[in-house]
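So this first bit is one chain, no partners, the form predicted alone, shown in structure tokens.
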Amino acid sequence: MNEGVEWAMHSCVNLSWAAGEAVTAKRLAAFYNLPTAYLNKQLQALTRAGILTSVSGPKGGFQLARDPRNISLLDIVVAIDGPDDAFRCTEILKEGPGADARADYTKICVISQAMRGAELTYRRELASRSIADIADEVVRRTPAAPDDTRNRFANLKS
């Protein structure tokens, strides 16, 4: 998994609590000390799939496009590294030992069907977990995290 994935989620979360104010890249980088180029291909990739909207102008920067339990993890995954699946079966077995040319292995091998079954559970997992989910966990953990996450975007430069 990039982690741009990981970087991406954070970014979201704290502007979960940004109180719908746009926030630079540059500051969403400097958040985590993250290189605001890379962090703006990121946020930009979000852009492109209705999570994020970009403002123009001098109080310009990033916003949530939709409400945070609106937002899952999924959404967050599939916008950042692809739709595809983690594990790609290759059907090496077609190659192997009294393979049978006409067979799908990535219907019949036990291994595919494995890492299909895992696939399908981490995307529902990650389906079912929204930013907001994951704000409000980090808040009964941390309760002061949605202000001091105002207040150290408020000190960082633009």
Contents of the next structure:
Number of protein chains: 2
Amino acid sequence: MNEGVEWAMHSCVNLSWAAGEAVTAKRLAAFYNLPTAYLNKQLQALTRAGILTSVSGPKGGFQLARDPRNISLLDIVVAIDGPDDAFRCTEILKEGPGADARADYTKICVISQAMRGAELTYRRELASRSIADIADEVVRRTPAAPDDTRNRFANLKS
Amino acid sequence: MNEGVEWAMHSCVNLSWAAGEAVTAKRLAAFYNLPTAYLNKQLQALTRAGILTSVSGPKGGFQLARDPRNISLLDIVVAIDGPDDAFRCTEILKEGPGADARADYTKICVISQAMRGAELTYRRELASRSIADIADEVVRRTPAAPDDTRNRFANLKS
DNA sequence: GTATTCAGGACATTTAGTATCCAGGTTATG
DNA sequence: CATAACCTGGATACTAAATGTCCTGAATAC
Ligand code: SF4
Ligand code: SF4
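Given the form predicted alone, corresponding form predicted in complex with the DNA:
Next comes the full complex, and the chain you just saw is listed first.
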């Protein structure tokens, strides 16, 4: 899995505490000392996926495109890592006995079905957790987190 | 995910129908027209993991090391792909505010916990399905599969 | 002894992930 | 309008991992 997934999740949580103001890629990167240009690419992907909105120019930056309660962890994974399953069925049965070139083995093969089933439970789990859930739990553990985050963004203005 | 996982699962199912006789890597590869030397590496990994047993020399080859009912899909995934989770927590919080260098963020971080939780359901699902389950389901759909497989192994002797 | 086969290290090749840079377009501000 | 800040996206480079091949050595049946 892409490392950008982790960055994106953190950035979305932080952005949920910076509601109302746009945060630049530079500051989001400085927050965790990440390579700015590369993080920017991930933010672009989130924007294309409709998770963030971006504004150019001075006072520009990124914001959450919708209520963090409606942004699931799966949304982020799909936006950054793509929609492909981890298990790639290369349909090797087509080289096997009794092969039918017209059949879609990704659908009918028992192994493929079992692997897809497992990935489905994984995705369901990720889809059931939102950025707001994460943020709330962080606040429950360390109530100062939102303020700390906002302050850090302000101080990273340089 | 490693392509070898798919090969390994097919090979284990096929081996479950060839109980009693050792099958060489060459024939297992020829079955699906796979690169012999590379498949052999995956079979070696399965052997190291205790899923297969191997015998050198003429009449040598691979066999299942135990009842296919006790070989789960997870066993194979772990043997080929390694035990690492897909989500890599690189503990970027250590660069963040209020960081504690001694803390293990993979354990205490909310995001990391959520991702690990999702992967856990995935693994549980894979652990609950055995090679025997797969083989049985294949037989239910195409009862001739075991005989076909044994015949194919015999004819691939060349 | 010889042929067959697995074990495993040493490559070579290909692909994907990571990272940087720049040229072009957008917008706030004075 | 001019400027500076900022995002967009393509081009490019670097790195790591997956994929694939080859060869030597050890085990074993005959
Ligand atoms: S049997 Fe299933 S997993 Fe294997 S190649 Fe066919 S479709 Fe893919
Ligand atoms: S917050 Fe969690 S996922 Fe993010 S770096 Fe820290 S431990 Fe890893």
